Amino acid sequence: MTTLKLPGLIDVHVHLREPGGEHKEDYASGTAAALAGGFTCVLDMPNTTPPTTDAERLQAKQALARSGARCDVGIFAGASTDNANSVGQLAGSACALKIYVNSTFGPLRVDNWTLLDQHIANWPATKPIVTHAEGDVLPRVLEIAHKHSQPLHVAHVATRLEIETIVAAKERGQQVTCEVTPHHLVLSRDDLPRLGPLGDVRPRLASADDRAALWHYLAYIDCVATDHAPHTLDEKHGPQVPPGLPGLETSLPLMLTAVDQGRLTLDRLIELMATAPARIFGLPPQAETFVEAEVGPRYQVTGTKLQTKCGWTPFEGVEVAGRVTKTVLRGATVFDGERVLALPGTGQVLYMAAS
């Protein structure tokens, strides 16, 4: 067994479901899962109910996080069909702007190219722009960002086409970064017969060749992000299956297993899960913050032992070789390997105005 000391991890892509989806997750349960997974800072997406598209909603969501969060939280502003000329005013209080170009519904889907151009042009360069742009729409989004000299971060790259498009953009000098999820690195559509509705996610699980391409081009990938998006088991087994799966507590064990297998170096894991996320999103440092983990003894993932409120995982029964044994945030032990010790409200909300 090898014991490691890592910096506090950063997950730049989570859905903590509050407000509107508290039966799936909330700030208290989601950030407990984060600490148990070694994450001391998470960035929360805007597609809640209501979506985070104006100052009033952002402030209300920050207040919820302030009372519930056990680790540090930044909150995204959401681009919508009616806020292209106003959402930029939220840049000082949000961690970034999220633009959904496909695979979402309602006012957060911006699939009109003129409107997308306005959003990218108007957003201040002080904070990143993150896009959900799958498949053949990605080159057009990259083209618009390049036209406006705006850095762009591409969420959850899942296919050979997408990663090769990003590689080409990077090689011609465009300011683009990207992330990949552990589930797209580990699973493929070949796992869907076993997983059933628990494998329904966006972007969808892709082919084994797509998965191999992500590993092949890992040097071009900037972050590992979970896209933690829990739903209840009743919802996942219902007539209309919502896409998404939990990932905060399985991400580091899966990636440490890749280290144990020689597929990834420890230094590269730290770059992907801590250093690069902090740099890309301009996040403040956390003093006296670290994670202790062990690598070696194998065990099987069990959903009922997780902190996430939904209580399941698509990695049920998967054997992993990494385990978080302690998480320390600003000098305080907030997870001792079995229990989350941090109380709700002890995390900090990034960019929140002083009350």
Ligand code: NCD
Contents of the next structure:
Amino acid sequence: MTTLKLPGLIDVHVHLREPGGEHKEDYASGTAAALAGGFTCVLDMPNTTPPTTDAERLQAKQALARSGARCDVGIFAGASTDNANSVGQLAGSACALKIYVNSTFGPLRVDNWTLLDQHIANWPATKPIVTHAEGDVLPRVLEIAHKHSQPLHVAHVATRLEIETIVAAKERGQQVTCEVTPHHLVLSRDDLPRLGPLGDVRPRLASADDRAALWHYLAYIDCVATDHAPHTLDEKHGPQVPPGLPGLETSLPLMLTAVDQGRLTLDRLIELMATAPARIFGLPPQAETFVEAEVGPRYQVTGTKLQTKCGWTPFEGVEVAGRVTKTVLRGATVFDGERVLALPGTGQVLYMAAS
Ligand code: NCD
Ligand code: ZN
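One more: the block was the form predicted alone; return the form predicted together with ligand NCD.
Complete assembly follows, chain above in first position.
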């Protein structure tokens, strides 16, 4: 068994569901899951109810995070069909702008090229733009970002076509970064018969060849991000299956298992899960913050043992070889390997105006 000390991990793509989806997750439960997974800072997506599309909603969400969060949280602003001329005002207090070009859970979507052009042109260069742009729309989104000299971060790259599009853009010198999820690195559509609705996610689980392409081009991938998107088991087994999977507590165990198998180095894991996220999103350093983990002993993932309110995982029963044994945030032990010790309200909300 090897005992490791890692920096506090950063997840640049989570859905903590407040406000409006508290039965799935909230700041207190989602950040408990983060700390148990070795994450000390998470960036929270804007597809809440209501979506985070104006200053009032962003401030209301920051206040909720202020009282609930146990780790540090940055909050995304969301691009909508009617805020292309105003959302830029949120750049000071949001962690980044999220533009959904493809449809997914929630109403946020910018599906017209003129509007997308305006959003990309207007967003201040001080904070990143993140896009959900799958498959054949990705080249067009990259072209618009290039036209406006805007750096672009592409969320959850899942297919060979997408990663090869990004590789080509990087080789042309475009300022583009991207993330992959552990579920797209580990699962494929071959797992769908077994997973049923629990495997329904956007982007969809892809082919084994797509998954192989993500590993092949790992050198071009900037971050691993979970896209932690909890829904209740009742919702996942209901008539209208919402897409999305929880991932905060399985990400590091799965990635450490890949290290154990020799699929990537530990240095590369740290780059993907801490250093590059901090650099791309310009996040403030966290003093005296680290994670202890062990690699070697194998155990099975169990959904009911997780901190996430949804209480399930698509990796149920999967054997992993990595475990978080301690998380320390600003000198305090916030997870001891069994229990989350940080109280709600002890996390910091990034870019929040003093009140
Ligand atoms: C996400 C959700 O449930 O909020 N679902 C998903 O399948 N990934 C939305 C998203 O990020 O696309
Ligand atoms: Zn997402």
